[in-house]
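Next up: just one chain, as structure tokens, the form predicted in complex with its partner chain.
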Amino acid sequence: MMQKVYRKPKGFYDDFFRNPSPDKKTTHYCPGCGHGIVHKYIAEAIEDFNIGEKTVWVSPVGCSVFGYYYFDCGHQQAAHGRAPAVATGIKRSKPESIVISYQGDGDLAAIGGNEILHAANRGESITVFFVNNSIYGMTGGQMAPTTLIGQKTTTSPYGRNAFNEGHPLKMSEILSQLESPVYVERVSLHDTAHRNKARQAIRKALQIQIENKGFSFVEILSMCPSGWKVSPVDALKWIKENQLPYFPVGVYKDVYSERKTKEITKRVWDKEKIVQALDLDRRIESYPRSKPKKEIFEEPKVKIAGFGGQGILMLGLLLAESAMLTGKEATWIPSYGPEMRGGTANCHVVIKNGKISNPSVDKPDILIAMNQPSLERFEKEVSDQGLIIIDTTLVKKGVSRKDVQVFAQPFADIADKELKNTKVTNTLILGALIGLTGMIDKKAIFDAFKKHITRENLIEVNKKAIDKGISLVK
């Protein structure tokens, strides 16, 4: 005679050792609760697919917060509503694991509405089991986003009112509208036939993840006799009479057969490849320390100012980069705050032989003013015996101070007429600057071009501009 053997599926622990209650055999759920049944179906599937070792279970906040009492697998407990984000983090880190996010209705549809929507929309290769019992169970029967119209709860004592709280959220319908999910089905636990379908749906959802095809979602209409304040038997009827009409069961989306398995790529740990990928494989030639014409140019603070679009930031960058190539310390910072208003741009460059303290330039030794407002604004700040370079194409009123060195040229005009490219006005000025100061070896600047000028065909004209700039000084 055949004997029916009742045993726990292997997906469960033999003993619920993490449960602080002295009874290590039964669950903490109320009599007649649907969670136990859903748990059993999942545990059976974990056993049959033999995926326990690979599985990481993400528990929500709610009655099923203690999922880790029961399932024999790795566990992470998530903040309220965030289980799909936590599951995303796990799956992306360990793409070979099977990640299950198990959530109730308050958790998934209210506080975690955004996390589930986006995890589904990204098509995360995770499986979400959504237990919908139209109420907050754990916290004592408050209204859930899936509480039905007219349903009385402790926070909807007069019954849910659509005009006040809106209508119950239909998560399966919503998620099935998205392009990415592979499989979305709503099932119910109210009778044997429906339970069989629930069991099948749970298996299918896990199968999809085992094949790494993408996001699968099963919504389960489930009994909460305690929250509904009915007997376990009446709870089955309650589902049929109240939930089913509003939340129709069925497959809302299934593109399993169309979706391909996603390849899992291995991280690259090879040293050479990492260095190369991070662009840290650049060989730097070292250039001799240059001998500036005045002491003030040995460790200068430079301010470059003008309109946005004049290549101000790039001029500063090339200066800082080439200074670094000649073995100096350098800082570069674009300006902030009120200085940025009115379409003006400026940047600060500090060059020193040793460690640079303050990278902000309040009193520049060198000011490059490419428009009138910049000159007017910063002229008075320039240090005694400092250098001011102005582009007379735009700066019509000259420098009024007498205690500074001034170099004035119609740079933009020269760039336009002689180099046929106003875009190189900035490098023309840079050429003049190194001609005037002897601060930097021109070869170092040419080397800096390689890093900062991405369009190869522009390098030649920029080199010409540097030479032209130097020649303007002589």
Partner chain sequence: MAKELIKGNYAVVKAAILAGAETYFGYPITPASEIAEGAALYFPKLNRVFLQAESEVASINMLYGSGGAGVRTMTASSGPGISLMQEGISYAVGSEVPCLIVNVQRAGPGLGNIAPEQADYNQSVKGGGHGSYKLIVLAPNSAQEMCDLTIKGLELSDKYRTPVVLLSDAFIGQMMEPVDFPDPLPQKDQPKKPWATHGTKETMRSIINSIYLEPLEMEDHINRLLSKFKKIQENETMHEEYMVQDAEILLVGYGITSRVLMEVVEIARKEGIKAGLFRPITLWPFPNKRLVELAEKTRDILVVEMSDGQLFEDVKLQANCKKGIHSYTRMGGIVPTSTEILQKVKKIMGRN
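Positions refer to the first chain, counted from 1. This structure is a prediction, so every number in the text was calculated from the model and none was measured. We call the rigid core the largest set of C-alpha positions that still match within 1.5 Å between the two forms. First, how it differs from the form predicted alone.
- When the chain shifts between the two forms, residue 373 and residue 460 travel together as part of one rigid block.
- The smaller of the two rigid parts, set against the larger, turns by 76° between the two forms.
In place of the form predicted in complex with its partner chain, output the structure of the form predicted alone.
What comes next is one chain alone, with no partners or other molecules.
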């Protein structure tokens, strides 16, 4: 009788159907890479511990970014270096889950150095697998924080120099000095004996999380033949001859037997409380139906630009807020320079009747330019038949395009002479905008003031500015 003695661990998918490659049986890793071995050990542990249904794998940027191709569990993508922070959020919101942060050396020790340090110091009950191959593998073999002294990379072609780039970071030694971590071990993949120890370390780290004892960390010295420019066989020798002398394997901290299991209380989320906390239960007031004067004003993309201090961001915020009050979807993205005042500032506002898939405004239907540099920078982006509003107090050179609607007024001068307050120049322009487009009812703007203008004595003058702006159009 035939007997199957070896098979793919059930922690993996049977077929890697998410991989866009025609080959659904093998991984995307280079020949001789160590990631496949580490993946196998983790997949075996997931199966043996029967934790596949509650495991969440967090992938940041790196060669292992496609972990979701292979593991049959939950997945979450994280920004470069941020996996420990994302893992923290998942674990705290679902403490019964098993959360794995799987990171390379460039991701964990460089860009994410702060993230891993504080997650470990807080003692988050997560498991971090740190694959150390002493190089940025995915992005072309640049020097990483763990690149060895004298090691040549694409960004250290003469070899790493300690006087110039410092010494390689020893993450296991660093994290083991902290009070909170339960288990910190460094292992290697360069021969069978060490691989067996790596397999045991991976299982122990997960066992600690299953028992909810705290933070566990396994650093794995792994092969990168492509980055090191050696053959897969020579990569094994490279670890032994180069990495091991500087990164000795061993257990750097193990207080497993001393730490008590923390009681897990599964969180039950109250939908109504979440809605209230996020301020999503505001009742939609009844406003007169807006009557956009052009089709593009029904769901416009708006860019507002000028100097910091001109109320650019507030203008966009009031526009987005008033749109939401009338039941529309709206997004607002601010962008400004490092200066408090006087630097560049702009914001993107998207208003739609349904869900917004992209909050960025690359081709605005409406441009409000409150200074000359903003008009010169963004004029060419405005859509055909779009609208450009300029404040001629500061914009002395007019709009050059002939295929757009232009509305030009000395708004700042009007605010100064007629309203006696230049700080309402932005709401004066907002009044002109709704007068020109008919896209928002005036009452919704007034109601938005209550949320964003905290000094009540300024609300009345802003209302006057809106009315004045509307009157400029007529």
